[in-house]
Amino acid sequence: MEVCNSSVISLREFGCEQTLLSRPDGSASFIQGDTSVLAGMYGPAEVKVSKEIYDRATLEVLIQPKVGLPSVRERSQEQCVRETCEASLLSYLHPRSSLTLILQVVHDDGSLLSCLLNAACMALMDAGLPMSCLFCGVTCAINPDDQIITDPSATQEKECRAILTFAIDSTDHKVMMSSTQGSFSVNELQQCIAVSQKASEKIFQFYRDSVQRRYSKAL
């Protein structure tokens, strides 16, 4: 599937640093130009024999947001981005173990999603679960005027018919998880799809230019 040309494969300046907090297991903070996310990730602990699973582990995820309690908005965020770290997580090496991901929203100037998404990843990776993958996140919009934008902010967003956010693995860059909100065409969502594993490649770098600089640093 090839990019088409109505796209443009702009993203907003990335921030991220690891091992912030104290108490978890692993934590991240990933920034996306004023979209702000902290994720702390616990385990593997004990679990509720309620919530045993005999041949893998428990994954929950709390998502808070800045103001307020979660609502059914959080409930559909934290589906998508546990159904995505399942989906990587080597879960079956920690049976009858729990696993609990918090994700704090700092500050949504949109692309809310890929954020959360992008922090979780982030959040394991400093933890030292074993993965099958990574994965990252990344939002795309159309806007009135049939254009593809990447990494929209919550302006652009409001401005915007359709909003789709796709998980993408950084081995096959296949898509793990989609999330679509809005009305678009079978090509405009192959279209979509194309930008999106297209913008992971700079996703993944990011990654890799975190963790060596850290590592370095460590070193």
Second form
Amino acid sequence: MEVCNSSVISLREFGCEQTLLSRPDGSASFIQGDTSVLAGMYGPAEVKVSKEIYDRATLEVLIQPKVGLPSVRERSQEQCVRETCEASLLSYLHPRSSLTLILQVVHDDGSLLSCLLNAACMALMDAGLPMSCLFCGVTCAINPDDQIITDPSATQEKECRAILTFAIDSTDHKVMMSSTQGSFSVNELQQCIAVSQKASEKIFQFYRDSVQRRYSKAL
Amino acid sequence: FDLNIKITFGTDYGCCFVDLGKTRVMAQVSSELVAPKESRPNEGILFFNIELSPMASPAFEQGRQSELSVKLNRQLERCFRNSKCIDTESLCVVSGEKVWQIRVDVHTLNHDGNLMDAASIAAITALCHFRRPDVSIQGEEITLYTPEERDPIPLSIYHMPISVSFSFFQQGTYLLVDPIEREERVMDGLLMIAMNKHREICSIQSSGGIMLLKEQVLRCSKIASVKVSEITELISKALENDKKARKAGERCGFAESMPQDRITALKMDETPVEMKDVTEKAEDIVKKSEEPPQTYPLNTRWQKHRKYLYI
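Could you output the structure for the form predicted in complex with the partner chain, given that the previous block was the form predicted on its own?
What follows is the whole complex; the chain from before opens it.
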């Protein structure tokens, strides 16, 4: 199925703030359009004996929804974020310690999983944890006119027949994690991956700019 | 006393952030139509929940009901429910069948002391900010309008109870208002007074086993009344500003209130993504990939199995 690529594809405006909470070791808030997520990171810290791993750090991810208690949806999102973080963190440098990442959903206006991934990466950077690569999350959606839109808002997500979220790493721009819902063809999948890789370049540039700005006075 | 209280609102109605010094909490109000309690068929239901998020302090664990969380929940319920600050009868839609359940979730984001005060300010501000959907009854049918069809209605709130905490040191000799976390750890006792701006006390709680003289309690209540009137002013001003901004059609929310002049914050506008060689790249990958393995329809396999089984 041919997907038209002449549509205007853009990412919503995004913003981030680092070190906004005093208690966590690293904290960041990431905003994509109206979707915003607050991330807090504690670690490396002492771990419970039942959870300790002898040669690596134990990573725990908690996602708190805005209303109500965490449910199965949050558990599946936690798994996606945890797998991505474990792939990029150098956890062998901190054996028998725990890393706790807490993500609070502040407002959900579409592309929530990618916003969670971006906030997680910024919080890990802010905490100064050693990582082999950075990662970013990009959401693509295929609307009924067979066009690919990136970073959809909640209203756009409702109309689309497929929503795909990819976590892309910064060194090789390869896919670290993918989470999809809806039906799409093999061709469309490859196109969405290619679009996400292009979009991730913009996000990584944004990471570089914000970290540069943050440490501009210290250097 | 030092008044660094900052109140910001989120994008949708009923969401607000309160910064009390470094302590940060977020409150979200949501509404749902449910069947009322059997003992009170004419009244709506109010539900309060304080979540001590593990983000706020490394001592908080997810899911475990610690003593502090039970204490805060109980205090918040006493402060708001027993003081009847919200008109629950106006939340009734069909007596005995459908009433509004208003749920207030307070998430603690950073614990630097005095979570109770921050939570009470956040809860009452969020309740004042919240708008519930409009409902109309025609005979037996109830129609619930979306915010686009009809403007949502604010809750009817009689008064705003706000709690002020005092910590005592050295058997009542020294008194501190609004203790920070380190002060809370070494204090002898804590006194919490919830009051509204009409100088009516909604609730008093004294814990820690300290014995207070009645002059001390009266002095504390005087300090509390001054503080409460200042805080109520601040809340009304913040609500006014937000109402004006929404009317003028400005974008409101966490994104807008993010400070731009700090070096720890950065914002980027809408950026286009280049899509020049995307289709070629994708087609290339699909062509180069292997053929998917041949799939066999299920019934032939079953027939083969059946032949072997009956031998």
